[in-house]
Every structure is written in C-alpha cells, then in structure tokens.
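Just the one chain here, the form predicted on its own, laid out as structure tokens.
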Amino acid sequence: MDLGFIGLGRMGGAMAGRLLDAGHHVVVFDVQASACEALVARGARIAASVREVADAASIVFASLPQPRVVRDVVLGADGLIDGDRLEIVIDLSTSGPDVAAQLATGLRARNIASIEAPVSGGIKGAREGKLSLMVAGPKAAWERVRPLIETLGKPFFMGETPGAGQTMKLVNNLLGACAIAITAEGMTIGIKAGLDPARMIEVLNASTGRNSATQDKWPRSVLPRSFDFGFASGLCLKDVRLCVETAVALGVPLTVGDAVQALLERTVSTLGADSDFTAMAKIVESDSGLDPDRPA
C-alpha cells in the first residue's frame, strides 16, 4: 500500500519504520530532512514538502509535537488537505479534542476522513510494535485502516465523535504524570528516612502502591539516576495542560492535576523543556533538601 508520514522524531520514525518493515511504500516527510535518512536507507522515499506526500498516498499519518503544528501541517495553505490522492489522515499526535474536531470538519468539507489514533508505550513500544492506539472517527474509514494500525501496536476504538480518542490519551497522560510526581515523593520521604530506594521500589511493586512510575520509570531511568526515559517534560506539560483545558471546558475541577501541572512547569522552567519528564523527581528531591545530582 502507498502510504504517507509525516514527522519523523523518535516516535514518528520508530512507527514509520513499522509500516516498512511490513511492506508498505511509504513517502515521508519531515522539517529536518536529516530526519528522513535512515528510512530511506530502509526503502522510503522522501517528498519535498507536506502537499507532496498527500499527492502520491492515500493514507497519511502524523506524528507531530504541537497542536498548532498538526493543524498547519493538515489543514493550511499546501497542507495535506490540497493534496490530490488524500483519502485519510491518521494522526497519531496528542493534539486534543479541539484539534481533532477541528480536523474532522475540515477534511470532512474535502471527503476525506479523519482518524485520530494518539499512542502510548514509549519508543520502545514504538520500534516493537507494542503501544497502545486510542482511535476515533468514522467507522468505515476505521475499518479500512485498522490493519495498518494494528502494525503500531493494540489499537482501543473510542468511537466516532471527534475528540474521543485525544480526550482518553490526555486522561492517560494526566494519570502517567501524577504517578511520576506520586513515586517521587513516597520515594523522598524513604530516601530522607535512611531507606534504600532499590529496596524501597522493590517493596512497591510488591504492594499497593504499584504504579507505572514504580514498574518502569524508576528502575530505568530515575534509580540509575539516567534521567532518560523517553518523553520531555515539555511535551508532558503540554500534554497535561491540554488535559487541564479539557477539564475546565467540561466543568471537571483538577486539584491533583493542576498541582501536577505546577510541578511540570517548575520542571520546565529549572531543567528545561527538552529534559526528560521522569526528572520531575528532581524537583522533589531537591525542595526536600536532596542533591539533585545525586548519585545511585
């Protein structure tokens, strides 16, 4: 199958890489045309810009880091939506609900549909072909490219309505990074108590208190004090503040969510944007009178 995709990060290039490797023509595009080698040394084919890539593919995904970005890329001038084979467009983006609305009627004014499929499961659930894929739109478009999302990973159909799938991915975000913040201070009122952290995540996963930051993030990332687990607290915040607009617009009041989010922000502001989000723990730490900098 002709296929197109466009942004190629860590993320975007990993699923790109899936579509190939099961056997599909794909023409991909991306800002940074270094971005684009590695899959041309595995048979892609890069377009000169995003119009390009809707000429010469039926389907298109999206991977791409910001709302705004998303509605540019698809809906403005030479976006994808003016392109002469288009029939669908994926996007695997955490956009939000509004984009997607946005998506749907405009691509819908075209004939063309629009399917939202934001994912879970890191890079590494990315290149193994092992997220999560909370999909929305039309159910006939659904059918007709499920196959091609079941080659990402466990694709969980929420429905037609626009914004059904963004709003269960910003959900999962939400709940993702309270766990980090959570683990971080269970974990700093141990450490400062003389406990050993190994000990102490052992204990944890053992127990109630189990949670996503306690299985994966503190054993590969935040223990070994690597700080790399795969996700930039910039693109975490910007994950949760889309979930705390949502909340709002819905009437839904967030007292741990907003909490998280001014954790994150203060994560931003001391660490920066690209650092990794499991660094939330060092802000914790830190308040706590902890060297940030520790090590294991």
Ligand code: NAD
The other form holds:
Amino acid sequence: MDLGFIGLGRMGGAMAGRLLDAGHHVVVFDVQASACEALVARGARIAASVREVADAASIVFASLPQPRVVRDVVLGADGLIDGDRLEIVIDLSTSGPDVAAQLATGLRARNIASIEAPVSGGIKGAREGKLSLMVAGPKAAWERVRPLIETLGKPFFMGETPGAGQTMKLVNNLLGACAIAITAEGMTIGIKAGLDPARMIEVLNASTGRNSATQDKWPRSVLPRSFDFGFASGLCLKDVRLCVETAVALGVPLTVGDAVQALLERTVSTLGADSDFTAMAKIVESDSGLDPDRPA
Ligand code: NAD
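Okay, that one was the form predicted on its own. Can I see the form predicted in complex with the ligand too?
Whole complex next, starting from this chain.
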C-alpha cells in the first residue's frame, strides 16, 4: 500500500520503520532532512514537502511534536488537506481533543477521514510494534486502517467522537507523569535517610508502591543516572498542560495534576525542554539539598 509519514523523530522514525518492514511503500517528510536518512536505507522515498506526501499517498500518518504543528501540517497552507490523493489522515501525535475536533471538521469538508491514534509505549514499544494506540474516528475509515495500525501495536477503539482517543491518551500521560513525580519524592526521602536506591526499587516493585516509574523509568534511566528514557520533558509538559486544560473545561479540579505540571515547568525552565522527562527526579533532589550528579 502507498503510505505517507510526516514527522520521523524518536517515535515517527520507529513507527515508519515498522510499516516499511511490513512491505508497504512509504513516502516520508520531516523538516529535519537527517531524520529521514535511516529510513531511506530501509526503502522509504523522501518527499520535498508535506503537500508532496499527500499527492503521493492516500493514507498519511503524522507524528509531530506540538498541537499547532499538527494543525498547520494537516490544515494549513500547502498542508496535507490540499493533496491530490489523500483519503485518510492518521494523527499518532498527542495533540489533544481540540485539535482532534478541528482536524475532523476541516478534513470532513474535503471528504477526507480523520483518525486520531495517539500512542503509548515509548521508543522501545514503537520499535517492537508493542504500542497501545487510543483510536477514534469514523468507523469505516477505522476498519480500513486497522491492519496498518496493528503493525504498530494494540489498538483500542474509543468511538467515533473526535477527541475520544486524545482524551484517553491525556489521562494516561497524566498518570505516567504523576508516577515519575511521586517516585522521585519517595526515592529522595529514602536516599536522604541512607537507604540504597537500587534496593528501594527492588522493594517497591515487590510491593504496593510499584508503578510505571519504579518498573521502567528508574531501572533504565534514573538508577544508572543516564536520564535517557526517550521522552522530552517539554513534550511531557505539553501533554500535562493539555490534560489540565481538558480537566478545566470539564469542571474537574486537579490538585495532584496541577502540582505535577508545576514540577514539569521547573524541569523545563531549569534543564531545558529537551531534557528527558525522568530528569524531574533531579529537581526534587536539588530541592532536597542533594547533588543530582552524586545523589546517593
Ligand atoms: P520528536 O521531537 O523526536 O519528533 C518530532 C519530529 O517532527 C522531528 O523529527 C521534527 O523534525 C519533526 N517536525 C517538526 N515540525 C515538523 C513539520 N512542520 N513538518 C514535518 N516534520 C516536522 O518527538 P517524539 O518524541 O517522536 O514525539 C512525537 C509525538 O509523539 C509527540 O506528540 C509526542 O507527545 C508523542 N509521543 C512521544 C512518545 C515518546 O516516548 N517519545 C511517546 C508517546 C507519544
């Protein structure tokens, strides 16, 4: 099948690779030409623009950093919407329910179906085809793209209402970010009391405090002090902000969510938007008088 893929970053590169490995023709575009290089070696064709992708492929995936970038790439001047062959857009980015609704309305006016399919599972899940995908969109289009999406992982169809998949994803990411923040606090208490961090993680993972941070983030990226899990704190902040906005619109007060947003804002302002989201731990350590370069 002739597919298009826009945004070949950490997640997009791995997902486009799986579509190529499954035997599809994939035409790719990224504003950073270097992001496409590894995929060309695996058979991808590079397009010169977003528009060229939608002239060449009837089904186009996007995995882009910010909601406004998704909106511009899909609906903006010389965007996907003007492509000659385009029939279905699949947004794999975490862009929030408002952008999902805008894409659905804008594309429907041109007879193009909009499928939102934000993903969870990180770079490892993307490489191995083990993501979970929270899908929403018109049922007929969903049935058509289902085999493609199953190449990337396990889809959960959340219904036809635009935003249903995005809202599910924001809830998931709020919980994931909270797990990192509260694990950072708990671990720092133990370190200051003289406990061994590796032993603490072993105990937590055999006890009721275990969570995605104790099971994955600490063993892979915090205990070894590599802070390289693969998700930028700027993007994590974007997700938590989108979730807080969604909660406000629905009248749900977020005591814990607001605190996590504040910690992420400090992580981004202190360590930069490109720092890994696991670096939230360093902020908690510094606040506690520890040296994040030698905390234990
Ligand atoms: P990334 O920054 O690594 O990749 C984004 C890519 O988009 C980059 O290669 C960038 O050059 C490209 N890009 C930016 N503007 C563009 C434009 N106008 N046209 C074409 N290409 C453009 O980000 P990522 O970590 O791969 O995340 C992508 C999306 O997936 C985000 O919405 C993120 O929230 C979501 N996500 C990421 C992870 C993760 O673990 N990294 C997990 C789940 C979901």
